[in-house]
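For reference, the chain that follows is the form predicted on its own, supplied as structure tokens.
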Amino acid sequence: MLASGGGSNLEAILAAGIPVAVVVVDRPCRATELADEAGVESELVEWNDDRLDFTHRVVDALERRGVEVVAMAGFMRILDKPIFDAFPGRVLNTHPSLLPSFRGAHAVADALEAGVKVTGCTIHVAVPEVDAGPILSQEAVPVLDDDTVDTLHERIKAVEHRLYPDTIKKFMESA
């Protein structure tokens, strides 16, 4: 797992089940105390302004645990082409849209200032380039005339719970 906030993510994957061999975060974050609670090992690889250098470190400490997939569940570093060679097909990562819309870090703020009345959460491969990757699954989430950034984000949020997990289950078991 490659995380930098919260964790809500993580909750959900170890809740679901799924064997996590390491918690990768850019920063300090409610996520390693997450993973110390679940007996997960945790990571450290602060972000230094290199991009490449960051996604060596990051690649290694992955490498380092025998890690076969990676999810990505807020993680808000764009990574360099080395983890997508040492884990091609295999990085996934969660979207609150629903991709090819609103692509990018403000995702919701985008969704809301468009005026859509229905964005919603993609699961899809990552590649190198920002939320381009093959969709591995969605589910559409209504936007209510009365929603915030923060309300709408918390809907996604509930559904990405479920699916996400979900997903990377099916994923694994193709694999």
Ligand code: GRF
Given for the second form:
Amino acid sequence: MLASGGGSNLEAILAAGIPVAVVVVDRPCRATELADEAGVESELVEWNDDRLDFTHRVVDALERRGVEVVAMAGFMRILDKPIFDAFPGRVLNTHPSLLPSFRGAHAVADALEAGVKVTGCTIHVAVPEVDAGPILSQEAVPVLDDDTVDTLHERIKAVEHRLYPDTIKKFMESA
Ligand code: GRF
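What's the form predicted in complex with the ligand like, now that we've got the form predicted on its own?
To see the whole picture, the full complex is given below, headed by that same chain.
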């Protein structure tokens, strides 16, 4: 798993019994603590303003553990081609919108700003283009009149916590 933040998707994936070989983070964050608590290895690969070099170091951390499928969850770095070459069609991502609407790092705020009445989350195969790639699963989440970015994102995350582990399991079974 690749994470940068709260790690709630990592928590859900661990709780679902999916075998996690390593948690790679780009900064100190709660995901590392969750990995420690679960007895899962973690590795900090520090960002150095060189996307290609950073990607190579992430790939190295994954390959050293014999990783088969890479799952990104709130990983706040754009990765370069080598990870897609090393794990062809096997890098997954969860995104808090119904792609192809609202790509990018501010998907929840952008959906609120656009005034849509329904948004949601998308689990997809990641490709070099950000928040693109074949869609594996999606689920809608209604936008409420009094929603803020935080309240809406929390309801989207609650769906991700069920949909992402389920989708990863199905993906691994069919691989
Ligand atoms: C998720 O909503 C994910 O879709 C988005 O960032 C959030 C990560 O949450 N890209 P967490 O770190 O798993 O709690």
